[in-house]
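Heads up, the chain below is alone and in the form predicted alone; it's given as structure tokens.
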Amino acid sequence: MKKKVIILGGLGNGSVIANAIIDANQRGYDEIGFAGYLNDREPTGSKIEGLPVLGKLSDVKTFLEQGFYFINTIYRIDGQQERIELFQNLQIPDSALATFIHPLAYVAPNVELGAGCVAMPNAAISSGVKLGKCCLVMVNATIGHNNTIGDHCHFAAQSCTSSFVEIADGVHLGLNCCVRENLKIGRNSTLGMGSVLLENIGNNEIWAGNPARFIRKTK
């Protein structure tokens, strides 16, 4: 029977990965289906690009009784600490996290995935990736093998990762950057949209830039 998920979010990230279940079905994937949305800023019984709103976040623990699965995409790129504390919040367990692997995404065998990541279309995932819970990984981004990556983190479109690259948790890489093999990226940091990363990011900043360099701490 599949999974029925529910998507934390909307407009963007929520409604991209919602539309990709959808193909993935018509594709013939048949382990998650789209339900609907929990989103605060639409009216519950409204529709997003002609997909359900189901109600707020707050309504998890009624879905969760259900027995709905989720997936959030609530994210930012001025540092996450906040959007991942509200997630937190709403206790929901490993269990009901869904994870969903587009069926035109490339996964290698050995890669770990924690609950609730996403692989989108023409994602790529090498050998040896650790990744951890409720990552996105998004159309096109590529990570190369034997990267460790923590929780809540971003893959931006076209992103590109090298390899033996340690992310810490709630990390935004931007549209069609580049990191380079061996760096770190601290916790709550952001990689801006076609930026080349040659050295290590500390924890909660950004940098933007070819080659990249520190703009300034998050908010």
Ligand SMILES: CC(C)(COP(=O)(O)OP(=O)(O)OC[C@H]1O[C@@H](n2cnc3c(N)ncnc32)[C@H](O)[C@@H]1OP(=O)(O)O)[C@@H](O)C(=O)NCCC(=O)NCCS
Contents of the next structure:
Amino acid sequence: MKKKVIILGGLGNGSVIANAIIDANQRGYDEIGFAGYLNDREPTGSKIEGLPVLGKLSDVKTFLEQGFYFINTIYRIDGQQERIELFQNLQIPDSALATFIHPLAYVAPNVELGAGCVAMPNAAISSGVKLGKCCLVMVNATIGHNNTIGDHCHFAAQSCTSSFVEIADGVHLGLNCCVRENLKIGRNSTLGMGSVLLENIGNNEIWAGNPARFIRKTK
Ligand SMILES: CC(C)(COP(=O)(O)OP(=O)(O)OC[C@H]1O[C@@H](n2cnc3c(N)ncnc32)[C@H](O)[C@@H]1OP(=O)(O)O)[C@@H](O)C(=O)NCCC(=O)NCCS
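Please show me the structure of the same protein in the form predicted together with the named molecule, now that we have looked at it in the form predicted alone.
Now the complete complex, all chains and molecules, led by this one.
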């Protein structure tokens, strides 16, 4: 029987992942099915692009007791630490986090995926990669071989990392960026869209450009 999955979030990462789950089901994938959103901004009972808002984040416990599974999509570039804490405070056990690999994604057989990770269509996760919990690998993102990645990282569409990159928790890689091999990216840092990273990034830093330069600390 399909696991019933609730997405924490809404329009944006939440809705694109919800639609990818629905698309996967239409292709015959039946491990999980999308049930609805928990969203603190939209009223319970409303719809986001036709898909139901079932409640608020504070309703997690009720839905956990009813046997639902969860995917977290509530991230942002500034304030990532707060978002991660918001999620951690919900105390969802790993066993109730759904991992979703769209049938058009490539995930090498020896990849270690943490609970609650998502690999969207045409994402490619190469051999020897270790991903922590709740990472979102969006469409066409490519993670190079032997990367080690923390929890709550977001790989925007078309982002690309080379081999042996070490990425800490809460990192955002922007649209269409690329990262040279053997580099390290610190906690809650961001690489801007279209950037080419040639140096290590520290914690809570935003870098962008080609070659990427330090822009500012995160707020
Ligand atoms: C890097 C980023 C976070 C910076 O945002 P910001 O702090 O609002 O930065 P600003 O727009 O004020 O720009 C600050 C400076 O950085 C430059 N800059 C910003 N983003 C840049 C990028 N991606 N590449 C090159 N330069 C960039 C700006 O030109 C500006 O330079 P200046 O001071 O010489 O004029 C943002 O531009 C970005 O790339 N976000 C990622 C978008 C993305 O991946 N979205 C996916 C969502 S699913």
